[in-house]
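Here's a solo chain for you in structure tokens, the form predicted on its own.
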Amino acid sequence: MSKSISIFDTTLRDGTQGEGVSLSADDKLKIAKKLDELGVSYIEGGIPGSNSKDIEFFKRVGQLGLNAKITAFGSTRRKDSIADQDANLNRIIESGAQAATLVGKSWDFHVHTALQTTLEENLAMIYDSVAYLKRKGLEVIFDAEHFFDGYKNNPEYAVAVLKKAKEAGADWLVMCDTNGGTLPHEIGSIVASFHASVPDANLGIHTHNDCELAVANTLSAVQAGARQVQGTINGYGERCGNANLCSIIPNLQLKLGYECIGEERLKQLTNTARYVSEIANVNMPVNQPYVGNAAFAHKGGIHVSAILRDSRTYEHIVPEWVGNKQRVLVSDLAGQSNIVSKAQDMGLDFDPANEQSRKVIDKIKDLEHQGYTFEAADASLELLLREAGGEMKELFTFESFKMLVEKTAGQPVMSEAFVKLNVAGNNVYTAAEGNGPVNALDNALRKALVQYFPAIKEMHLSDYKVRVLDEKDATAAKVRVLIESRDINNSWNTVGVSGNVIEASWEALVDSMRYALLGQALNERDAAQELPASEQRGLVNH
């Protein structure tokens, strides 16, 4: 039997079904790239001429060059009528796409109840439109709606349907859990009873989460014969969603040993399924398997200490095999493992035994007591460490700043700021508005800035998160305020706290344009050590 898989992707179409995806035909094309260069061999680009983003993504897509087959979803013809005059069919074919997706019914219920037809008519409809396709020169692949459900109540009509698409030439039989709730043994029993009826069949398994159960039902699927694997990228899809493909490849090809993608193109999969969350707007569950950014993190003291020997005692693979790095956080449930471990990474020397460590550590835990957060806010861990390690030159001093907002009746309330700072000796004072006091403190911080420190144009604020710590105060208790900056390549996470949620902000955008100038100096440092030594002295004299 082949162990290798065919990796169906239809998070273009499917996956914009679930609740807050919305995807323009730019972002369709983006994502497409995207789907291309991890591998998979299909990609449903969606529904032709259902939709102008549809028709726009059809008509555009030939021009990536895309090495994955563009497929167009589509149903069978509408009973009583005939295949080459459905306006549905005959958009597939004049969409320009390799491939057809064809749904039909599978489950009687369904045929006499929502299709309102025969048994005989519904065949006949299956039969009829993948003819008619096969026939135009497309690769068709049949999904068989409700097929788990239907082989339930009716097995002899669900497999007939299977067979009348197999005899009208389907190229691939898609077994549909529309519903999402079968059961992994159930999946297995039945895939493999109809594989071995039809040994010849090439067969595919579409799976919905409603049990939580897409992931375990695929691979059941696949275990007992199906060789196309249909789903989405981070499980995006109508209530619970679709089979979640970044558990599915890595589940297949690392634990089971098919081949899905490659070794090299598994590599990529963190960054797309981040990439993807990204266009969509979605944010990523940070405990997702394999590619969330908690996958491979470490808190507590003793799995610390136990995967700075061996990380093989903590975690079930090597993270950088699906593209993503093992991470230790520092709070207060940590031990000096974490901190140690935090400063390796950072290349510092950090001896837990030497008395300013020592310092560091708790102080560290001080401020967790105080409410700050570290596992969150690594920029801001950073920052302390170095610090602590004699390696932060302080390049601006804070002196005051100062906060007006007002509100006129009918008119929106206007925020402005004032800041004054010391920079390189110099006095620097500045005033800006911004939409919110948050965000004009962030324009008059960066306008002080950005005259000495150039780079600090790059970089903006792209998340702002406030969290009141002790709700019995009411107005006055202490908040904790984390923000996330991004410039071109990287984000970053700082945080501030205070009774006084300006203060607390403050903080954080400080220490966040901070760390930005951090990462610009040890950037020219790193280069300038690769240059020879008379080239990194006249450097070091400029």
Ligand SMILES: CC(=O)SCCNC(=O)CCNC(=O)[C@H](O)C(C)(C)COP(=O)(O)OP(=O)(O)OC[C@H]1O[C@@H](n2cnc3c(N)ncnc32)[C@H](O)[C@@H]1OP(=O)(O)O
Given for the second form:
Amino acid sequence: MSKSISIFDTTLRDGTQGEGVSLSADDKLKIAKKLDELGVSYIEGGIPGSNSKDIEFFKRVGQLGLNAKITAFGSTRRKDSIADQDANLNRIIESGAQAATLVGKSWDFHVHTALQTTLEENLAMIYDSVAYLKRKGLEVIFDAEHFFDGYKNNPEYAVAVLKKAKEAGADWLVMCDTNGGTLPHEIGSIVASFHASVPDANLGIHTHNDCELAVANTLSAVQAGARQVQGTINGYGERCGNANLCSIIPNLQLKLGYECIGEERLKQLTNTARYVSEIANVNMPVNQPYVGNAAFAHKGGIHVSAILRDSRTYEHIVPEWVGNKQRVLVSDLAGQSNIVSKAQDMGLDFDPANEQSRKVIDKIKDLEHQGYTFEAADASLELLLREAGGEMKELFTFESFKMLVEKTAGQPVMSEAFVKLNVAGNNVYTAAEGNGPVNALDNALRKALVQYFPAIKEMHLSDYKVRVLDEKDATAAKVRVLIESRDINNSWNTVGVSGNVIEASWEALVDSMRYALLGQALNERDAAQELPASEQRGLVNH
Ligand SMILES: CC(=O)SCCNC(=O)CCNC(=O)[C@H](O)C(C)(C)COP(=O)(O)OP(=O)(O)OC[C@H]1O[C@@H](n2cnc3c(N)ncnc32)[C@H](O)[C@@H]1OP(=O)(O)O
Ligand SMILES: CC(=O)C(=O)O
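Could you present the same protein in the form predicted in complex with this ligand, rather than the form predicted on its own shown above?
Below, the chain from earlier opens the complete complex, with every other chain and molecule after it.
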């Protein structure tokens, strides 16, 4: 049997049926382009009978010149009507899509309850609709809704539905686990049984994740003979989502030896997943298999010690095969191996056998115990390690800061910060306003530094998070502030912890600016040690 699998992406249709996922026509066009680059065979763009946004997508997608087939979704004709007069079928034809995905009922209970019609009329609706679209020259993918529930309730009828669609000319018969309640062994045996009885049918599988089995069910169907796989990027979709193509594709290709999108394109998987999550404005779970930020992140000291010897000890594949990468995290679960690995990444000579290195490890663990989290604040960690290794020359020293927050009735609240630093032996005193206390502090600190370090102009804060660390302790609790900063090329994260949110923010802010100036700090140190300019470092070195 062929080992080639046709990947059918329904992110733009079933994916947008997920809560919190909404895509404009422009968003859909961007994602379609990305999916095409990934090498999927079909892109289901939407439902032209549903809304004008989808109609616009189909109008414009032809201009992109994609290789994937564009397919438009709709249901079989309404009961007791004529297919060529059915508005939804005609919208599919008018959309100009090369293929139609036609959903039809295959569970007798649904025919009676949802459609409120007879089993015979439903078969006629399927036959007439498929035949009409075929006469109009479209490829037809027939999605048999609730096929597995239907098969369990009335196998003869569910099978008759698929046979009717085939008789009318459907190119693909897709079995749907619409309610997501079927288990892998059931899927495998039902697909195998239908495949044995109609061996010349092109079978597909469409599963939902209500039992968290959509990926497993898809693999089971493929092993039983399905050759088209329908799913979405990041598993977006109705209720608990659709089968996640970001897991299915590597599982099929790397574990089961099927040909889906090829070795080279598989390397774009992580980038595609993150791109779609950005456009959809839905955060990706860090622990998402294969493509998540933590999919190959190692935290436990025992794990890190082993992966440094051979990454196969704790990695099931090479992360780069799916475009991801290995990360080592530093936390209170870290052993010396985590820290050695981080230090090596930074080009530091860090010998765990030496007394000073052991002190840094203890200090990191102690800070983690106080509430700092270095796994989310790589830049603060780097500063700490460089400081401990005597690598840093401090460019400025802190003397004091003061905050003023004023609210007058009927006026917006006003924040002003006053900062005193010593830079290169000079006392620098600045004041600045902001739309909040942290913004005012940031402005005042920037104002103090920019005259000495113009590189500060290039960076800005891009994210700010506060977390109360011991909620039981109410107002006496500590807070942790995490700040993300960016310049044109990089982003970096810093952390501050205190019983006072302004002080925690200040710590994270100062680290952010020290990190932005790291290249300069290292050069000054090199210059002080009279290293030749050729061995000194670039201005912003991260
Ligand atoms: C399993 C799936 O994911 S299927 C796709 C689900 N996605 C969506 O529903 C999103 C897009 N849907 C829509 O925009 C609208 O529902 C439309 C335009 C398709 C229809 O809108 P309306 O005409 O207002 O109908 P409404 O949504 O209230 O009800 C669905 C109708 O479709 C009928 N219907 C449902 N499935 C089918 C089917 N397979 N074949 C024919 N008719 C069907 C229902 O019986 C009902 O008709 P009735 O009210 O005459 O009994
Ligand atoms: C067709 C479809 O989306 C389903 O049955 O779930």
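Residue numbers count along the first chain shown, from 1. These numbers were taken from a predicted model, which means no experiment stands behind them. Heads up, when I say rigid core I mean the largest set of C-alphas that superpose within 1.5 Å between the two forms.
(request) Classify residue 145 as shifted (yes) or not shifted (no) between the two forms, where shifted means its C-alpha moves by 2 Å or more with the rigid core superposed. (result) No, its C-alpha moves less than 2 Å.
(message) If I superpose the two forms on their rigid core, does the C-alpha of residue 275 end up displaced by 2 Å or more between the two forms?
(response) Comparing forms between the two forms, the residue 275 CA shifts below 2 Å.
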